[in-house]
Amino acid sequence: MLVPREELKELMKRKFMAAGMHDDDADAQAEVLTWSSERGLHSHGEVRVEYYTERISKGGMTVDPQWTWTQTGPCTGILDGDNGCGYPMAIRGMEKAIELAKESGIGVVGVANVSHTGAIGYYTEMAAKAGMIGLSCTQSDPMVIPYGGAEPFYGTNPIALAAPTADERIVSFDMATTVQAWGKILDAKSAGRSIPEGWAVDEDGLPVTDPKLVNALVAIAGPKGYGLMMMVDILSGVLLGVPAGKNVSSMYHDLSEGRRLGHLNVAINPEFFCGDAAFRAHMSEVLDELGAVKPGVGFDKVYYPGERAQMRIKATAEAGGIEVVDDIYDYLVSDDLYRRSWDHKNRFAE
């Protein structure tokens, strides 16, 4: 069913009060799954309160988070959630990574001791809307294998960038380092489909197309992919010195219990280098000589990264509101805390 934007960030906003989460935090938190649903990734939007509720009231995430901010150096600092939600933890810290960019021209922060940070393009975008260039990265669960391994070490472990231009338009790039995301083979699975080779691997870590017998995930092109995870695992966790790798707290063993986690926010001031109005103009340049590439058999142009999450956002305004799924909907407008428990579950909530 159709739910108006407001509404739905309202509903889901209710819950995490519901749950213990104040005002503040609980609004940050339901206004990024709202950015996410409406841009048509639900498996980062609504679809996850349910999880967040549960957690929440079993203590899993600190309510009143006593955070703490110092500044290392004159351009990077570490902001400790005490556990507390990620998302707000993550805004915060790029709100930081803006404040030391305006002033030296670049800010590195490190965001420790947190829980699950959600879609992070959303804390890039801060960044290009502030007039900077955005990258952000975090670590996940272990669910992938490395290359040449045949077990899980690595998460899915997402890097995003965002830039601005001289126009309304924002470069927005976010992607796992997963050839596909396991939501995919879930629906995969529930359909009775088999899944294409180079997903997934089974026990022993060879390629399956039976879903049913997925083990893990498989990075993109190979090593390249490998060392991507790596490279995310080693400045979200390893730098700021919390778990890193097949270390990472799982999203589901223990709801009860804290997860530790890593994220890396940069925000980079395009004054200090080239300037800002011809950083602005030169990617409005690149942006048009993009949209004019002769498009490929069976494309109808080519879009610059974050162009059709836009189109999306439109025609979702244009409909009325967010397509939710009936069953999620009445959850959100019921007084439940949560109704399917997903506590002591396997990595991929099984």
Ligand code: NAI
The other form holds:
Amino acid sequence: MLVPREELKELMKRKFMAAGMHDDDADAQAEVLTWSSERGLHSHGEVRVEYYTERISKGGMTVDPQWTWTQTGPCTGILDGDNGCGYPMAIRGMEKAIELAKESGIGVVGVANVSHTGAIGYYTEMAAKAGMIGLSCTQSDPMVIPYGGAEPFYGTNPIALAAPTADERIVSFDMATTVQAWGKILDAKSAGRSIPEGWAVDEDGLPVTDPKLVNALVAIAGPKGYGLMMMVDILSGVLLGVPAGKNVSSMYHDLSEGRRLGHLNVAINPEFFCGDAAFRAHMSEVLDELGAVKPGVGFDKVYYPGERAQMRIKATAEAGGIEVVDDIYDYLVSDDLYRRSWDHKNRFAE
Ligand code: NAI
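Given the form predicted on its own above, I would also like to look at the protein as it appears in the form predicted together with this ligand.
Okay, now the whole complex, with that chain kicking things off.
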């Protein structure tokens, strides 16, 4: 059913507050989830609410985190999130990075010991809206083989970059470093469909098309994607002193334990390079040039990263709301904190 944007956000916020979160943190988390849903990224929207409320109920996400901010150098700092909700912490981290970049040209902020930070393009777009280039990366739980391996080691470790232009356009590139998201394998499994070769492997590291045999996902572009995944893990894990690689906590293993994830936010101020106005004007020029590229057969045009998301947001607004599956809407309007349990689930065995 169609749910108006603000109604959906309020319903999610109400659940988080019922679970014990403070008003401002609940609001931040609901805003990022709504931001995802309105651009069609439902895998990082309202479907996650039950998981978070269960994790909070079981003690695996602090609702009153005693987070601390330590500026470690002229352009660097660490925000320790005390295992609080990842969304408001990553927002605070990007706000700090922007502040540092205003002063010194660049701000590099580690957000350590937090829970899931969701669709990370939200944070890079914050920087772009402040006139900066934003860069973010985040650890996620091990479910991807390292190139040549047969068992999961890295997470789907996403990377994102956003940049402003001289007009209202924002380039917003935001991707997982896997060929496909885990949710797509689950969709195929529940629909009884096979998956294309190249998405996932079985227990021997061999490609599988039967979703029931999947034991791990595969990085994009073979060893290159594996290298990108490692880069994310170094920058948002090892660098911040949190568990890394195969020791990153699992989303579903034990919901009573804090996840201790790491997330890195960087803001780069163009004023300290070619100058703000020149950067914006040049970005607009590049996007115009991209848009003028002759489309290949089967394509209507060349889109810049983030352009299609903007089209989805417009379509969502014109349709009068966000399409939410009935089950989830029923849950959101109910008084239940959560209905399904995710605790101690083995995602590959489910
Ligand atoms: P995707 O495959 O939907 O999009 C990847 C990028 O490609 C986007 O920047 C998009 O704008 C661009 N793109 C797509 N089609 C395009 C086209 N026709 N022309 C030009 N650009 C195009 O993204 P993916 O990899 O499925 O990731 C989805 C979300 O999941 C992201 O927001 C990511 O941050 C999030 N995520 C979060 C994780 C976490 O643990 N926090 C883990 C993994 C992913």
